[in-house]
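Listed next as structure tokens is one chain, alone, in the form predicted alone.
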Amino acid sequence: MANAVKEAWKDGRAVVNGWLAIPNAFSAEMYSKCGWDSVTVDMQHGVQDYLSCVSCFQGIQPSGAVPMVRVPWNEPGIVGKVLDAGAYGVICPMVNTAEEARALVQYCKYPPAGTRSNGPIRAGAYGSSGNYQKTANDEILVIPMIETRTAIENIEEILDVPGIDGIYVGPSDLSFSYGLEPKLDVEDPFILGIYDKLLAETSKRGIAAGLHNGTAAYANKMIRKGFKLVTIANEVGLMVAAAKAAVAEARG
């Protein structure tokens, strides 16, 4: 199965990404039908485990949204398992050096490009029999998170690692690492200047830049700025915001 996110990026289009913290297939199913281009299961800061990740993938599948995962860490065991489960993109936190980026690529790719073990227990169903291993290296997105001062200092070396398809900015941790308030929709000129640098460096190399956002309005602004993947909060945040608004309206 072709990766629709990759196809969008080839065409120069931005992708709007959903984010799942709730470990439930039903909520994943309903949420995924809301028009997202891709939906990411958050195994780092969500309350997801491996089995709930698989269940969420099963919920996502009828919608046609591209299933992705933010893994908890840059570790080959969990990276291999989420890919076997059917992830078409791996977002990995706290990648700070070219060496760490190379390791992530290795974990995501089958030989000879990497060291991923063969056994796509669920992912194999996305292609015709025997073809998954032939196409996985080309279709799976490898996306390190850039969210520290160290990563910014090493950004050119990180982006030059072969096999990286995009980067994903974690605004809260990035601000935190510079001694600023950790928040999503940043207006600080210093951090916005870092965004400009990241957009320039990724654009030079044909790599997509992604960003986590708190609101749809800010996500739209970041698309116009040049980001090619934008996430809007997560399903918990959107649900709570809608519920609060409904209660406030009912009470007048």
The other form holds:
Number of protein chains: 6
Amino acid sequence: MANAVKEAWKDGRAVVNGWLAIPNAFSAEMYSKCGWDSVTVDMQHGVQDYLSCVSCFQGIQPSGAVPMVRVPWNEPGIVGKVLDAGAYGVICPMVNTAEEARALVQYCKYPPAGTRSNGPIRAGAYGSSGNYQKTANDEILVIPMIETRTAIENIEEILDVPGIDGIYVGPSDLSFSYGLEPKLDVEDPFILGIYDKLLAETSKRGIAAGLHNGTAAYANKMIRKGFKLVTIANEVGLMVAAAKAAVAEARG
Amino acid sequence: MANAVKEAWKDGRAVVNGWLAIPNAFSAEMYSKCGWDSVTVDMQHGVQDYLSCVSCFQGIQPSGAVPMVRVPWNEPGIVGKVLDAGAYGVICPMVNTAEEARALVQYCKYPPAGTRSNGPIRAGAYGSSGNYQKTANDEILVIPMIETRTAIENIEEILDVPGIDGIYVGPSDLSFSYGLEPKLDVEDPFILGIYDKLLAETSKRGIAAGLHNGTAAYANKMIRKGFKLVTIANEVGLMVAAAKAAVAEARG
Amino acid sequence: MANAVKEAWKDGRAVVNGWLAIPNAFSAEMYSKCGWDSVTVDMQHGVQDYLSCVSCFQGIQPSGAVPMVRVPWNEPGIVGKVLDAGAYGVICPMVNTAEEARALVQYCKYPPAGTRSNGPIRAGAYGSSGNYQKTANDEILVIPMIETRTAIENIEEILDVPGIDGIYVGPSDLSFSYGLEPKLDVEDPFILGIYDKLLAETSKRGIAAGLHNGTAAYANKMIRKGFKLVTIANEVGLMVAAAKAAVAEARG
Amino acid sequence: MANAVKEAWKDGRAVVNGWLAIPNAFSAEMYSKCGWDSVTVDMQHGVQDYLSCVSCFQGIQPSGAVPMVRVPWNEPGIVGKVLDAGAYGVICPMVNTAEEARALVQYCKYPPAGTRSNGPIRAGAYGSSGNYQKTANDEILVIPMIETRTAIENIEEILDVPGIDGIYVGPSDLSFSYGLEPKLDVEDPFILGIYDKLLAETSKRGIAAGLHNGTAAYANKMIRKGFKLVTIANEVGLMVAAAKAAVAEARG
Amino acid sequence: MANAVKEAWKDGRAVVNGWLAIPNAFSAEMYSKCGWDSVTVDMQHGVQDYLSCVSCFQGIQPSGAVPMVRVPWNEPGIVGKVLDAGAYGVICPMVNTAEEARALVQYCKYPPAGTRSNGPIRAGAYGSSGNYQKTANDEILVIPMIETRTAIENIEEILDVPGIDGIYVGPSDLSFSYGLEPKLDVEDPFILGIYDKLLAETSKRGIAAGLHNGTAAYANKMIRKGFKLVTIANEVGLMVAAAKAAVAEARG
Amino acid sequence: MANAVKEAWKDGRAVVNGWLAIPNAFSAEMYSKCGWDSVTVDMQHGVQDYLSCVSCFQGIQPSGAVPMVRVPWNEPGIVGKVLDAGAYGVICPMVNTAEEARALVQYCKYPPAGTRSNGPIRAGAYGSSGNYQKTANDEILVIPMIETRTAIENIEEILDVPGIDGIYVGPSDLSFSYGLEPKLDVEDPFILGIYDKLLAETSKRGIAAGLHNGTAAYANKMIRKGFKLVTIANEVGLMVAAAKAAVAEARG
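Would you mind giving the form predicted in complex with a further copy of the same chain, to go alongside the form predicted alone above?
The complete assembly is shown below, putting the previous chain first.
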């Protein structure tokens, strides 16, 4: 069960990541075929729960995109469940301290690295090798979200936690926590300065930095800046934008 | 329960229609807010069944768009069920003869115009007037699809069937039935000649002609040509096109 | 798998029947415990489809009420499926001729009485006797709805069809078909005269007459008049009436 | 996105609140049209989870009733999710200390008042103003449940927590915690004395007190006593009571 | 979209076919990985409907087994929908005459061979070639069930209908129609004689004969007898047998 | 609401327990009829969530097997919800300390023994006695899982926590935590020595020890060793094993 995202990062390539808010396997299936390297089920702000995540994973699978999940919270029950369902990466919101990062790693790793419980009901049936338990700790990505002032202040300690494979930046929450307007595709030099620091600190440790973007143009710019995991809005956002444009053009 | 599509047609305005293939109320809700005059749940080729149609109708409702449905087949059970669920218009595939058109009208209308059974479980709860049964026959649109050579050959008889409010052209099936490649946004003069004839015959009888389109540009052209109901692909098609474009742009 | 409705009728007792429009097993479960002799899943006007019918049957089961279904239409596919799911009675809308009644019987009975296909996936697992196929033809009730002028005109021929266990009257459609206002709990002498005739003709043949009612008071009156199967609105109608009353009383 | 419950309270009016235990959008839709000021999805004791809550919110919306939720527990993941789904009020069980109340406020409010994460996937699409993030902290109601002896002992500190808009009393748990029989519509002078104290303390601070009731008659009495948010059983309870009464009356 | 079942038949190999009665994608996914050449969703006697069929197809896909469906009835609406969903084979119950077989072929084939409507929403997205409409008529298997005395009497005419790729024998219905006990794994020489005739007639025309079996041992015998498509019970039947055996063994 | 598992234990009998990973009521219903004493919905490693648990409970009910649940984590929200849904036993993963065991007991018991909130929406409707709240604390089983080295080290303190009715051993996690290969049906003398200790300590306190097994043969051996609750794989595992065997046998 080699993780293609991890391989891309080893090769220095950036990963273009899809984002699923619609709790439906058919929608996920069609969207996943569009060329994404990985597709993430958003259980935090998306209209998703555990069973819809499983359905979306089934929809993602034929595309070959790497299935990941953003969990709703840093809580061991749900982290264990999405890993058992076959997540190859866990993006966790609001990780603000090294202690929280260590807890996340604990939930994601089998002993002795962590305390994940054994029972990969769907994950273990991927591939044919049958050695899921031996490779899971190495292959599954643990990615805390860095999206508050507190997290920035603790960033070096957080990044030093063993088992962290990358970080994922939530720009609107980050801005919010500094008293700025919450939005994506930020041009504010202060926030961009934080990005520079995050890129430097992650790069120094050989781990990846990811970013949530509103547009493909901005995502492209961020790849060139050094981000290794870029998401573009989500599937429902792309649909809504396309629909509004289509209505306008049809009306003339 | 005045039907805004009917009112638009009375005013000579064309209606821009959305099309739902994803069986999910959230997706339907977000898509319906994009400015469509009406939104049609596609139970024939979409991934929809009766209960997903009800869910989509609930998703459509806050937008104010007129809820319509394309039924899977000209069959009284399902026609009755979608009307009871609150459809303001029924688009029926593969109506090839006047007899089939008369059957469709029968299924859609309460006595004495037809044989629809009384029990508008959700439809009757729309609005506050409580006179659904008195107005339904007038307000609900009955729209056979004209999409085969046989239907074209029988077109005048079909259009003369009392109770038909419009027709809806399926370009790919129409082309297929003439031995041409099945596709949308046709430029073939032979097919366009058929469109001219359909516009003339419907116009003569004061009823509307609708068309399924692949792109907003073509839909706009068809409005200018005289079509009064134009659909642009469906929501999943718009999403997929936008996703492919986003991936390409992000990769640069 | 003795059918308690059939036994009640043999004893001359009337059956009080529940009616399910909400497609949910929990709702069905709570409602079914309220003392009904039988509970019918309404797949015609209720918000029900085949899988929700199966769920409702699972909800009905602990109550001991006899599970029945009103199918959406007189069509062999769905009749077979609800029987396989465990229906002990099939109420079929809009049976207007003896031919239609014979078709319904064919769909409901195993050979040689009919053409039902063998495969009672859930029905066969009821009880412990394992002789479902031997008793189904005798125990499962076949109940055409009599709800149009045409049906009344053909009533004797319809009732003479072998295999019919009873009829079920839909008052609002019946009124509609005679050009009257479609409603329940009719006091119109003309319609009541039809009821008298139906009671006489069914009684003569030893089969039961059922009626859909809007209120319990009217249902009680109809039991005293001779109807052997009375339904009172449906579960959502009872809920809505109770909720409106509660709001009004709370506001004072 | 003005919150009509908040406006009612400003005007000194009591709010009559519905309560949803059935996880179904159609049921929610029909029930919500019955005149309630607000309708609360009960994720604690109701048969509800996050996705059924979203469905129920879609069912509530056409009625104009204010959508609220009782969360299963004081946990940031689920609080964030129901707010993103469009809850205008969060009722949280078992808040026993000021610390727990402060945590609840944190979960419900955007910075700087709290730590809610930005991403109102469905909530942000309500209305047309597009300023959800600017008004959410003011409009969304934060309502801890006061339902244990411990909470009563800490009541002043709890009520002093900034951001609390009201309290909601769970009578059966409250009685239980004092060693009394757990029930609604209490007449025990000891419990009624607690109600008096709660009304006095909330009134003093300009915040509202709510109460769960078993009957409309008791709810009406409690409005006259000073409660500003009264619930009457839940929709399934009303249905069951109505069904039992109907069966009894039909049998005569 | 080469159909591996068709290729096996060209090579003279028999196909071992799975059968899905449980309407769940996870169950379908685990079961499909067990080595079946094809897996059929049973919409007739299984607890399946259209949307569960789509879910099961998504569950089948990673296994590489060929997805097929037994439709509930020979009806154009549902045949079109399962083909659009991606069925590579349609098994249709109770085909008793050449006319019924011709109708089935019409529903399954695009023009000019049939009247299937164009819109392969999920089927068209399989593979990368994009030429679904050009190959579907050749690749998708049309398989009427032969399971009544009438069908046997009409067998030569049925088999002569152009477009039929094979037949599928339902032993219990076949026995039932001859007045015998309905069961699988028949040893009755009369029925076995019918099998011989069916094998001879299909072989003569270069088409395949399939059979529903209760046990793997019998299925193996039938492969050796000449059947080219053998099914063994269904997934829930295998589970129940295994569970009963496990309980007995655990109790000792 | 007498709990048959508790009664079996009083009589010294071992309980054979089923295990549900498939989130479907029909599957649960068929499986539950196979002779199990109790059936547990696995919300930790199974593909289950709260609403699927409710569905499975409805599927279990006609069988008479005792419905239990393994919760995903030791968290009060979900423990309360499954009890309200009708669980007669709660198996909780990863209970490693007496403090965690006490917390679990608190979540499971009504006052004064614990802090469970009152509202047994489905549980209260079981049976006819109406005294659920009076008997629940006595009848509902509280069963922590003992599956880590830490738990073994704390075992006496854990077992001394009042309200614990038994323990359930997870062999693969237990092995994992000692640095051994995670597997079921262990023959390693070290692990078997731990089992002996657990049997001795539970027996001394009059409480039961349970074990998760991979095969019926091993489960039988463990009953003879003294375990009072044995599970054999889960329903999907039994199905997969049976399907693989059937395919192999059919191919010959």
